[in-house]
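So this first bit is one chain, no partners, the form predicted on its own, shown in C-alpha cells.
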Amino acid sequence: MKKKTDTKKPYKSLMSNAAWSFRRLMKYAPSSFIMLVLCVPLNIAMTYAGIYLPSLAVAEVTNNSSFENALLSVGGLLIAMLAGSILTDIFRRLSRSRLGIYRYMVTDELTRKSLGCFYQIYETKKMRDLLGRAERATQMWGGTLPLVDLPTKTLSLIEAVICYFLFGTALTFVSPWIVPILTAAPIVNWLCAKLYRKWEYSHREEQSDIDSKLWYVQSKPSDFGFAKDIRIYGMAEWIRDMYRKLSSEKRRWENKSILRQFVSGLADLFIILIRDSGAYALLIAMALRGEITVDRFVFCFAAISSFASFIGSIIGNYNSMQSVSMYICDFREYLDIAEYDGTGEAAIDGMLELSPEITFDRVTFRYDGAKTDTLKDISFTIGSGEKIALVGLNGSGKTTLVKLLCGLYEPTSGEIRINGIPVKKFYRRDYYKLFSPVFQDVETSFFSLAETVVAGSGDEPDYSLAEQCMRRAGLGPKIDSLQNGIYTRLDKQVNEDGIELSGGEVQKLMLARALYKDAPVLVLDEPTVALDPISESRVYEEYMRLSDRKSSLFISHRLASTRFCDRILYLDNGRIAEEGTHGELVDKGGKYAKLFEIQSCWYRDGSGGSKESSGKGEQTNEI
C-alpha cells in the first residue's frame, strides 16, 4: 500500500522563518550579523567596480588620455577594488568564526528542550520523528547547513534584489527592452523549481523515517552491549541485509530526488539559453547601428551578464532559502511543541522531610495511538512511610504504574494525588524531587562512577557520600579493584581508560543514585532482576533499612521480595485484581498464590519443605 504523504502547509512562512534566524543571529552573534549586514553594500560596491573596470579603460583608450592619466584612474580603481575585497574577505572570516558560535547555542535550545521535554510526548513517534527531522537544521547535508544557509542566504538575496534594481536601471537608458527580456524568462525557473520544492517537502516524512531506520541499523556494530549477540547468534548477516534493504530504499528516493533536479536544472539551461541570446542581439544589433559608443557597448555587455547572475542570484538564494526554510519548520515546530507542566500552586518543600501520602484515585491511563487502556479505573493509596509490592504478569501495567506515579505521565482520566493535592498543582521539577526510582531498563553514561551517582542533585557533590551509597548497594568490591576507584569513567567507546559494568552491577550503581538522592518516596521497578540470589537478598535487607519512615512502590516478578511489604497489590489486565498481605493473598488461593506456588519450589528448603508461612501476616525472615 503506497504511504500517503503529507500536503500540509509549512509550519511557518519563508518570512518569519528569516525573521526568526535574524533575532537568532542577532542575540547570540550580534558582531556576525554586522559583519554580514556590511558586506552587502561593499559587495554591490565591488560588483560595480568589475563591470565598470573595462568600460573604464577602453573610454581612456578611445578618448586618446594620456599614459598618466589612463594608468591614474585605472589604477585607482584597482588599488580600490583591492581593499575592498581584502575588507570583504576579513569580514566574511570574522563572520564566519562567529557563525559557529550562534549554530552551537541555537542548537543547544534543541538540546534543551529534548533533555526537559515531558516524558509522555518525547516518547511518541510522532515526537522523535520530528526531532529527527528538526536536527537536520543544525547539521551539515549535502553541503547546506538550514541554521546558517537561511540568514546567509536572506542576505543575499538582498544584495542581489538590489543589485537588480541598481543595474536595470542603468540598462533601461539603453534599450527599455533588456531588463523585460532578462526577467521575464527566470519565471519559468522559478516554477520548475517551486514544484520541485512542493514534492521535496510532501516527501520528508518518508526519507525522515528511512534515514532513521538506517541510523539505527548502521549503529548495531559499534554497539558494545550488542556485540557478543551478534557473533554468537549470527546476527551479521541480518544486519547486513536489513542495512542493503535500507540502503537500496535510501538509494530509490534519492535517485527520484535527482531526477527531479537534472529535469529543472534542463529547464534552467534552456531558457538561460534564450533569455542571455535574446539581450547580447539586441545590444550588438544598436552598437551596429551605432546608436551606443564603444565603451558605452562594453560596459552594458558586461552588465548584462552581471544582471542575468543578479537574476539567477534572486532565483537561486530564494529556491535555496525555501528549502532550508522547510528544515526551519520542523526545528521550531518542535521547540514550540506545548509542555506539560503544572500550575505551581502547591510547594513540595514541606513534603521532602516526611513521606508524603499517594492517592491514585480511579486512573486510567492509554498509550498514544493504542486502542485500549493499559490501566483501567485503578485505586488505592500508599500512606506514609508504607511499603507495597506490585506484582503481576508482564504486561500487566506495573511499569506504567511507576511513570504515572513519578510524574512521567499523565493520567488519560482519574486523579493522582499527594496529601491530597492534584498532582498538577506541583511544577514538574519540583515533583521529580518526591521520588528515588531505579527502573528496569537503565543506561549509563560516559560519566565516573561518582558521577554517575551524585547526578544532577543541585548542591555541591559529596563525593564521600557517593562512596558510601555504592558500597551500600554492593559495589565495595568492585570500587576496591579499580585503580581511580569511585573517579574510575564508563564507556570504553569515549574514554581510553574507561570501563563496561555487568547488568547487576549497573543496578546496584543505579540503586546507589537513589540511594544518595534520599527522596521521601524510593520507587524500584526489578531492581535485582540482574543479581543473583546473594546479591539480591543484600540489596533487599539494604532496602529494607534505608527504606525506614520512606513510603515505597517496589515492583517485582520474584515474590521472595514481598516479605519486605506493607500490603501488595497483584495488578492484572491493567486493574487491581487482588491486595492485602502476603498471607492474606495465599490464602485467598486466587491468582497471587498460585503465581507465588509455581515459584515456591525457589524458596524451600533441603528437606523440600517450604520456608513460607502460608499462614495470615505469618512471614519468615527466609523464603
The other form holds:
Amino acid sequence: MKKKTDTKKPYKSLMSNAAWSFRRLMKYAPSSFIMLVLCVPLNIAMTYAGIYLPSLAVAEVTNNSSFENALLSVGGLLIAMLAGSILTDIFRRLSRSRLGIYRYMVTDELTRKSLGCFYQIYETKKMRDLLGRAERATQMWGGTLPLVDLPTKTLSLIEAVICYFLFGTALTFVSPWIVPILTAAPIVNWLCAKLYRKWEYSHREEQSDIDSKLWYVQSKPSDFGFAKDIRIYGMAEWIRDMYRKLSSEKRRWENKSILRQFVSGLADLFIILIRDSGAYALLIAMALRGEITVDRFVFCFAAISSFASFIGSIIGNYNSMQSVSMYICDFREYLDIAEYDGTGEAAIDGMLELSPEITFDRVTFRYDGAKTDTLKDISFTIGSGEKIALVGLNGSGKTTLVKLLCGLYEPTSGEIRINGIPVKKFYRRDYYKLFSPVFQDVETSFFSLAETVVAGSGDEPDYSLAEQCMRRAGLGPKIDSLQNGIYTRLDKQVNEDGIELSGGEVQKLMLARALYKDAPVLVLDEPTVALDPISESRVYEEYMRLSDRKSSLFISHRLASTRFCDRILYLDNGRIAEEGTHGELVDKGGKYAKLFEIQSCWYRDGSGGSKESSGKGEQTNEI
Ligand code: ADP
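Mind sharing the form predicted in complex with ligand ADP? What's above is the form predicted on its own.
After this comes the whole thing, all chains and molecules, with the earlier chain placed first.
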C-alpha cells in the first residue's frame, strides 16, 4: 500500500461543526436540546453535592452537632441529590428518544443530497468514497455515533470546564500548587491523542478506499443478479480470495490503529499516576503539618479525585469531539458538493407542447480521471419533431451522448442548446421534464408495476393511464396473468408475493414509463435489445406513434430500426463519422454501409448476399 503523507486540514473546524450540530438539533429536536442543556447545571450541582457530602458528615461529627441537626443537613442533602438524579435521568431518557428524530432528520438531508446530486458528480469514485464516509456520521461505528456524540460531548465538555473552574478555585484556596500539578500533566496525554488523530485523518482516504472495496466484495455473494455467474463461471473462490486479501489489508490498518491507540493510552495512564500521586502527597503533607482541618482534608481529597476526572473529561470529550468531528467534516463536505442545478434564467414553458430543437455545438466530453475524450467535437441539430438514429460500434460513445443530452453530464467543452438556450440556463429539475428516456441498464425496485410507471410524475397518479401505457408497451398478457394486475409488486426478495420480470418485460415496463411521462423529447437507448421479434416490432410501431411530433434520439444496433428515423448519425470512436438518411449512407459505401451489409447478410437466404437497394424504407425488410 502506497504511503500517504496527506496532512490536509479538516474541511471544517471543530467549533464550526459543533455549532452546526447544535443548529440542527435546535431545528429538528428543540426539546432534546433544552433537556440536554438543563442537565448541565443539574450535573454540576450533583457533582458538588457528591464531593461536599463526606466533608459535611465529618464536620457534623467534629463540630459535635446534635443528631437532629446532623440528620437534617446530611439527610436533606441526600434527598436533594436523589431528586436531582431522578430529574437528570428523566431528562436524559426523554432527550435520547428525541435525539433519534434529530438523527433521522439529518440523515434525510444526506439521502436527499444523494437522490438529487448531479449525476456526473455522483458517479465519481471520489464522491462515492465521500458518501461512504459521510454515512458513518449517521451510524453507530466503533461505539460512537458522530451525529449525536458531537452535541452531547460538547455539553459534557462545557460541564467539565465549569466544574474545573469551580473546584479549581476551591482547591487554590487550600494550596496554589494543586491546580497546576493536576492541569499540566494531562497536556502530554492531549498531545498524544492529537498525534493519533492527525495520523487517522491523513489516512482516512486510504481506509475508506479499502472499506468501500471490502463492502463491494462482501455484498457480491448476496447480489442475486450475480448469483448465476458466480456459480457457473466458478467465481466463488476468486471472490473469497479477493475478500481475504482485502480483509487482511483492513486488519493491517486496524492493527496500526490499535497500536497507536495503545501507546497513547499507556502514556495517559503513566501521566495519571504521576499527577495523582503528586497532588495527594501535597495534601497529606499539609494535613500532617496541621495546615488543614479534617473536614477540609476530606473535601479536598474528594475534590482532587473529582478534579482529575474533570480534566480527564475535558481532554476525553475534546478528543472524542475531534474524532467525531472528522465524520461531520465528511458529512458537511458531501452536503456542500455543488449541485450544478442551473441558473433558472430560462423556462421550459412552451417546450412541453411543441418539441424543442436541440443543438450540440462542438461538444467534447471526457470522463473523470480518463486520459482521452469519449466524445470529440460533436456538432449536430435535432429539429423540432425530428427523429434521429444514433448508430455505432460498442464503446463509440452513444450512451455517453444520450446522458449528455438528458442533462446527466455536462460537456467538458462546447455547448448543448435547447431552442438556442444553453442547457445551464434551465433549472435542472425542469430540464429533466423535457425527456422521456429508456436507458439500457435499467433497474426496478420493490414498487408495484403501476407505481413504477407513474413514479415521480409529480401529478396525481393516473393508474388507468398507466395500465394503458403498459398494454401499449406489450405488457397486456403479463398483467392479465397476475392476480393483482398492475398493482403486483416487484422484487420477490423484498415482497413475499412479489414477482421477477424478465429482461424484456423490464424493458417494456420502462417503455410504458416513458409513454406515461409523455415528454417532448424521446430518448431510447437500445430499447429492443432484450425483446422477442413480435415485441420488437410492437415497440417500433409504438415508437412511431409516440414520437409523432416529438423530437427523438434512438440508439439501436438493429439497423432495421433506422427506417423510422429521418436521419442517421454514425458515431465512430467519439466522432460523428457519417450523417444522412439510410439510403444516403448505404450509397456512400462507408462504415455504416459496411455495418449494414454485415448485419443484413444474416437475414438473407444463404450468407454473404449482395448489397440490396438503398433508400429509406426500401431495404429494411432485409433485416
Ligand atoms: P456505447 O454506448 O457506444 O457502447 P458508451 O458511451 O457507453 O459507448 O461508452 C463510451 C466509452 O466511454 C467506453 O470506452 C466506456 O468505457 C467509457 N465509459 C462509459 N461510461 C463510463 C463511465 N461512467 N466512466 C468512465 N468511462 C466510461
